[in-house]
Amino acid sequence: MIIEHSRIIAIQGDIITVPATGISYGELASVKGRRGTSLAQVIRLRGEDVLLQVFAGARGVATGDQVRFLGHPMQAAFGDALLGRIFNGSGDPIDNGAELVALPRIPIGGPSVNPIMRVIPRGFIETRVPMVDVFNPLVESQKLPIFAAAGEPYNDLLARIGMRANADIVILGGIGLKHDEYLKFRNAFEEAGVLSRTIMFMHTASDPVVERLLVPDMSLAVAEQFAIQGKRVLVLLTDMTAFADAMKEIAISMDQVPSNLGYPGSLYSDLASRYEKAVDFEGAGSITILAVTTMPGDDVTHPVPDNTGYITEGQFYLRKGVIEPFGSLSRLKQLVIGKVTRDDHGYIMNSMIRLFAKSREVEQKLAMGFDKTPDDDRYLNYAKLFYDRFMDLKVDIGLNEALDLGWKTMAECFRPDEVGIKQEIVDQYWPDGH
């Protein structure tokens, strides 16, 4: 049922307040006045007052101004007719294309789903990336955050994995991003010709701060409606620090009462609600989300950060523009290796990460002043074959190939003996001629 009220009666930066009863939180409004119309929607109820977050921003907003609720919380439009094409936080096509007003409309932000409807992790996503498919391999309904600093290559790494993921649908969104990080995000994907397979929802810096609240529920509902359909779905998000901070932005101007370092007392379970849309669906398909999270300062007690860290399932550490073998982990990738990958996977795992760890042993030990052995140069040679190979980002190849050059990698420096595996799965793939 759609009210209407004419009488405003606070504006307080672009949340305008309105005496108003029977209207639900989130739902929308539109308000009309001398500069057109604008859509709202109610972020807090205040007794008969309702507070409504203006999308456009309140400028231009007198308080005679029309407001009409509408009856129905922000939706989104759902069919075949969204892959290969672009979207704002509000779900309105950027990329001129048409219009898409005769799709079918889905409600956002809904619940999770319930735990009866799920099932235990058991899908890989191939990324091409050998930091992660060798050693944190991405497992099919899985949440986990890429943290990392102002200045790292995070938004070159989702572009990498979302256009060589081993998914059916990729639905990319952008939050906050500047313009130029957005054309880059589009023209990858057209480049590697995948944006047939893909939807992007993308926000810049220009949009206005609620629509970057609407970019996780949007792409979420459209991901939940697919999976539902079969397809195994790939959510990229960029970056959820900006997430939590247009919270923090509109919970300053309700003035609601501040937590840690001004984030809304809610940060845990705003957070949570968007992660756990994770899923694997029985009998159906899945859901996967890959969220870059910037660490302000490169603190991990960041507040965002750090309360993603109890929500998710691992995390990827990117640092000097590599992910980092020591601190990132996927907590879930135990289901998988050897399982969904060759019966070698984990042995060459964690053999390639423990020689690794003893070359930094070593490269400690030179910087101390310590005389260089011959077993040194082996180490500090399988440490650059290890970064040229494995770390560096723009490597690309599947897992297989990894595991097979981790082998070569290995018989490069290294005797049978040496690298810690039964005898069994040696003979079986160490190299021939080494």
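Positions refer to the first chain, counted from 1. Since we're looking at a predicted model, the values are computed, not measured. Compared with the form predicted in complex with its partner chain:
Hinge residue for the rigid-part rotation between these two forms, picked from Lys384, Pro73, Arg122, Gly321: Pro73.
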Given for the second form:
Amino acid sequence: MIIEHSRIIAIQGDIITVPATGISYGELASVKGRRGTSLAQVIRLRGEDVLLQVFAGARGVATGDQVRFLGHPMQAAFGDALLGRIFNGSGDPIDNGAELVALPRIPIGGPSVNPIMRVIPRGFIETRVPMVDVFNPLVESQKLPIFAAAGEPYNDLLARIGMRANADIVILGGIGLKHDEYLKFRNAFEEAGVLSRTIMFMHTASDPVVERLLVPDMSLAVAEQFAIQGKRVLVLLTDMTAFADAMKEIAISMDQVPSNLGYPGSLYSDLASRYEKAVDFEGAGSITILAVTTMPGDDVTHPVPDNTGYITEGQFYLRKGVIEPFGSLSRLKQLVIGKVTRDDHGYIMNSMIRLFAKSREVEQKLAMGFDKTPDDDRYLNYAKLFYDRFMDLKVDIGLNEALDLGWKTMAECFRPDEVGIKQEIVDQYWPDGH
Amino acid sequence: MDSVNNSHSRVVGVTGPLATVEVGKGQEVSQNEVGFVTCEGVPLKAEIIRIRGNLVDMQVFESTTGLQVGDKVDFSGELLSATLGPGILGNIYEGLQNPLAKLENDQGFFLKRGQYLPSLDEEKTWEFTPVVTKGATVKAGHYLGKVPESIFDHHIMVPLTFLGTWEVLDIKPAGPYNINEQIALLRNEEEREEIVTMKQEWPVKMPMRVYKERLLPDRELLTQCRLIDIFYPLAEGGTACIPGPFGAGKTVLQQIVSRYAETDIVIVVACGERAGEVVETIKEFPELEDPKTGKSLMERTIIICNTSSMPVAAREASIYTGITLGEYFRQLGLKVLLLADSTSRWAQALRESSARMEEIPGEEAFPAYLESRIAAVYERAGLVRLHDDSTGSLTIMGTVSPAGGNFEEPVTQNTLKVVGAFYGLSRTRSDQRRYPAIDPLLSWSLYRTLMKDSLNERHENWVDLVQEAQDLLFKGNDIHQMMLVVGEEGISVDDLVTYLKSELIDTVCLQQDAFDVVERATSKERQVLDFLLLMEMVHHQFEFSNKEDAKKEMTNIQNLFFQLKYCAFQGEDYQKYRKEIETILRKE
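Let's see the other form, the form predicted in complex with its partner chain, since the form predicted alone is already up.
The complete assembly is shown below, putting the previous chain first.
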């Protein structure tokens, strides 16, 4: 049943109020006026009044515009035809390709997975970024944020991982992106020839703010269906802080009492309901989420990174263009290290970080004006090699190659008894000729 | 209660999980009453949280997508209740006590709304043995009989909601019964007759006070975590709060405690946290053996699981459901430990519904009643003397996830007011990989003084020795701060030794490796022996002429103690290292 109304009695922010009956909470409507048509969603019922948030924004909406209720909540098209395509936050193609009329529709923002239907994560996702693979490997079904200050190359890192990771399908959700970032993503994926396994939901900063809210839900709803079909899906989201800011904007327009720095009290639940979509299905596929969260003022205690940290299973810090080896953490790594990956993985990971920490101490000591010893030179050399071979984001090597390079690097700088690895592993892996 | 004319109540407003309902004429409603809101033909459970004239606000325990103005609402006349009886143990429930394993799943994986299943197995029969005879006079909470469950006898009680004195008119003979079969017939002074089964209900938000008296919590509850048991002990029937920033190891600490604490029953309330963590517990507990009984750990465990993406109103209810189950097992004379992870998420659920009701906000937009709600939750813990003079206890440990890791926020502060022990996790200690990252300089336990007598049963000077060790930690920290300014050169040899001794206590006693088979749990006997040896070393007067000697010797000693703590108790290696340490102590 489709009902039309043409009396908008209030417009505040991007929220319009229409008197109507028989309307469902969460239902979708189209708002058609002289300045264009947009979708809108019911976010509150109050007696005879229905409050809707207009996806394209309420700017230019006239009191006489036609509001047509569609009788169903927000949906996304789903099918293999999505692969290689680019959509906006409302799910409309923006790549000049064909419309997706024939595809079945799936609801977005669906219910939670029954916790007992989950399995303990056990798959390793190789990203070919050694700071991730070797030191904090990404585990299938994990949700990990990349915490970065503005100006860090987080989108480059995300693009790199999106192009190289050994997932079946990569879904990229851009939230509040600068237009040139969007083009960079598109070109990079095209050039790498991986567009055919990629789906992009792109919202740029100039697009309506309400559409931002839809990007994670769209991306994850589509991911969920592919995962049920047995695909290992990697969802990349950037930037979740822009998503939280959009929620703040909507909450304030609805006169909600803000809790912390203006964010709604439900910020934690709102973020969690998205991140918790990461899952490993028994007997089917999985969803892994890697999401950029920019830290305003480089402050990890800001409400968005802070709430995110409580939800996700670890975090990467991107500082000065590299993944910080010390603060970064993958909480699930012990589930795959040495179990799915090579048996020397754990040893390499611990020893190389310990030696790198020692090198940092040496650097600090020298900076304070103390004398240099011959040992110090070896540590400095190690630090430089570590940076060039592992930390530099340009490095593109697989895990086993990186582990071999780890042995080589340690052997070039140290004796076997200095690396703190048990003898039988050293005997097996220490490179000849050192 | 009568529920006629129900169907005249209608939804008049919806925002998120909050539905505003216009109550039909003549319909009586009560605060916290359960009702069902019919959404797309499916009745969804909801609870009244505010009544204003003929309008009531109800929090719906499911997604409200599809709800319309004019949808029908039915009231049950009952408060939100938990079902109690044999068969609770080993279950995994969601916040409203729905058994998760029995729910039908959408597309095989997803929770489907509007499913309310019996919390207990209704088919299963239990071997009942009566313990009263016809004609006996009984009161609420008195035992009528028992059935064996897991490792103990599950007493079948006169329902806890029964007021006054009752006469047993009939009691069934020994034999197998299911939980819905009559096992007794009772009559009260007003000649009212009631059938009793093995199952009963209790409103979750009401404290269960069916006992003779509440006792002072003066016995320790052993967690096998040294930092807690030795330095900041927890009492049976006490309360504790574990605040900490993310990544400080709250979850690992909770998991360790839930596995190794010496109690009869453990209730884990996963309240608004990651599903992944619950999955580990769900999948691993059935495989793990309870060292005390030799049975699977799951047989003493109940999991209430309302993870962060599940409906937020049910998250609020989940803590109450957990506590009610805990109180019930306390009535059976058992020792119960409840772990609530995390109470901040529960407080946030309160905040969300408060904001939707447009109440005037308090600090950080939490409702003004946050403090009294937190106090009411923790006050339900306690050690009690039951009708037959046996005791039962409910101990509550709640984690708090303070925003930005800052303890000066309302949930942490209001919790600290009402708990007996505080285990503050610190980012600094977790960054230094000093686990468990409970900050010894910040934490406290009121129970150390309260339980002095029972703690001194470990050793005549136990409490004083612990105080001495704690003082040394503070002193060591002062010296460390000084060293950061003036360097090692700027302090005396004595100060250096004091500092090294405090580091010794920290390394070998406070720090405990959660992932090592021996280290993860330390028995009381071993705690006593190892701590006394450690303190003997602390008391030992060393004669060092210079700092290098001091450092060398103390490193050696630290290493011996370090090796010792990883050795199986009383094993060959254990004895060997102990001897080596004792040799040093006897040396002049």
